[in-house]
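Okay, so here's just one chain, in structure tokens, the form predicted on its own.
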Amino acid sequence: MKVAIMGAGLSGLACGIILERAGITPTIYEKRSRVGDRFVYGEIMMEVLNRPIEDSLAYLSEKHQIYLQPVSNIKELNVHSENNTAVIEGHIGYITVRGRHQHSLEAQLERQLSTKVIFNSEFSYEDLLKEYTHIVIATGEGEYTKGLQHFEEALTVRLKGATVLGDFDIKAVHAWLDNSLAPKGYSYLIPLTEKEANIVVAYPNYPENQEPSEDVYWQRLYNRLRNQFNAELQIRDAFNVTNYVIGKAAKPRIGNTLFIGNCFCSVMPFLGFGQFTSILTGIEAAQDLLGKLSISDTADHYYKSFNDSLALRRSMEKMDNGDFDTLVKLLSKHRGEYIFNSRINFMALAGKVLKPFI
């Protein structure tokens, strides 16, 4: 067996680690100059979205011996609407760093890999077909999958953000449900250190969202945060993504080609994060190659999670700011803490309830 992995993101690196431990050395190709070679940004793993698993990082460690350290655990989630705020406390999940940072999840995975990644690769899928028995597609791009099989695009998203300097509680995350800041989307602040945080506006590329520009929405968020934190919040590093594709591939495997991470369906439409799922699909692709399971059999779980998450997003997109005020009010007075700290599979429950109305 001769395996090529296209992409050194979360899923591709996780796949490589599992293969190595079983005695198969894959060749990993990455078009960028290093792992995470884009910009530095924060993400969160919210445990309520990964049920029935209660602790994502402990699960990866104990079940698969993949060891990842977060920036911090989240003890407080502050959800803001135009006029209300809900403060949810408990073990909400983890803050992680992504991108060109020595402690990013990508960098941590690379350090657990003996195989050297081939960077600045210009090899295409067709090039690799001539040399390898199996190819794992982990480029992180739904667009790439479209060229190889049917890929159902749910939406594309705009993201504009920056790292800002200030004073932050490293264990507290803030999110805004406010259409004046992110139409049919959301905004968030994720601290990276006590002195740095990411602020981002994220919303879908629907025709009605084209005016005003993302610069206007981002400036509104920035101004609101300066007032809320009573600080200048100096901008250090800005980034802009205009067409982030969220969707699902029709099949996780076609012949001896496997699709994982964002090339399968790891990005959850509700919030746009998918770190844990990306890593799991990489692990399961390796296990498929090793004859331990079939990713075609496990795909239904990921499709269901994706569809439940999409139902949540579609319902959120129908809400105006008055609806968001009501929702945030309902999350206060321990209701939010009950949801986030219980063992309820919130995604499955919400997807089931909302699906008939979408």
Ligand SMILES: Cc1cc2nc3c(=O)[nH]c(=O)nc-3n(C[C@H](O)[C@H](O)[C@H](O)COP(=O)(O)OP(=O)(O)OC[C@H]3O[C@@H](n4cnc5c(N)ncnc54)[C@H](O)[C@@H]3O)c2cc1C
Contents of the next structure:
Amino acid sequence: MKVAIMGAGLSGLACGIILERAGITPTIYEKRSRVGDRFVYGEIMMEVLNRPIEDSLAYLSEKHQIYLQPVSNIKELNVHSENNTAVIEGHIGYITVRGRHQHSLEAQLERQLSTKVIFNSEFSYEDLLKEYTHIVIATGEGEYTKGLQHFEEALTVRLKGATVLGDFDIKAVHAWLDNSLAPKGYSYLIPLTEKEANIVVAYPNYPENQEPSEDVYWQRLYNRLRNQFNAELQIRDAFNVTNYVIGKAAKPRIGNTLFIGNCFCSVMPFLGFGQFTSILTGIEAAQDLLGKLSISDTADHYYKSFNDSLALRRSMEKMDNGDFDTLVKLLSKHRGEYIFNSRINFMALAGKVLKPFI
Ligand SMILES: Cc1cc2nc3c(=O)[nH]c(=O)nc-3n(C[C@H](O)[C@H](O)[C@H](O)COP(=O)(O)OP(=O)(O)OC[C@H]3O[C@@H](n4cnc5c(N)ncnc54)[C@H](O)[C@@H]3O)c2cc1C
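Next up, the form predicted in complex with the named molecule in place of the form predicted on its own?
Shown next: the complete complex, the earlier chain at its head.
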């Protein structure tokens, strides 16, 4: 078996690790000059979205011997609306670092791989078909899948962010549900260290969201944060992502070509989270190639999560700031802590309840 993996991101590297441990050395092609070769930024893994799994990083280490260190454990999630704040405490999840950073998740995965990634290489799928018996598509872009099979796009997202300097609690994440800061989307602050945090506005590229520009939204968030944190928050390392595709591929495999990570359907439409699912789909693609499972069987689980998450997103898009105030009030007074700390499969429940209304 000759396996090529296109893309040395989360899914491609996870796939490579499992394959080489079983004696199959894949060839991994990465178009950039090193793993995560772009801006440094924070992401989160939120346990409530991964039920029935209780602890995503413990699961990866115990079940698959993939060891990842987060920046911190999130002990406090602060959800703000225009007029209310809910503080939710517990094991909320993890902050991870991504991009050009020695502790980024992709750098940690690369260190667990013996195979050398081939950098600065961007072969076409057709080129690889001539050389390899199996190809794993892991380019991190639904857009790439569109050229190879049907890909149902649910939305594309615009993100504008920056690292700001200040004093932050490394275990506390903040999110804002406020249409004046991110229309039909959300804004967030993720600390990277006690002195640096990422602040980001993320919202769908719908026609009604084109005006004003993301600069205006970002400036509003920045001003609100300066007031809230009562600090100057010097800006460093700004970044822009204009067309982040969220959708699902019709099939996890076509013949001997397998689709994983964002190229399959790992990014969940509700909040745009996809790290954990990308790693899992990478692992499962390797297990499929090793004859241990079939990704055509596991795909249903991801399609269901995707649909539940989309139902949640579509209902959120109907909410105005008054609705967000009510929601945030409901999340406070321990209800939020009940949802975040119980073992309820929140996504499945919300999907079931909301689907008839969408
Ligand atoms: C700004 C931002 C914030 C996010 N925040 C969160 C969050 O808080 N929580 C969360 O869970 N998820 C978050 N996500 C989503 C998460 O990052 C992705 O779901 C995850 O990284 C996808 O993994 P992947 O393996 O599919 O792709 P990636 O990890 O992106 O890797 C794809 C790799 O393929 C390479 N590549 C591309 N084209 C080619 C080619 N033709 N040939 C060779 N190599 C190629 C790329 O250079 C890249 O290295 C965020 C995404 C963005 C953009």
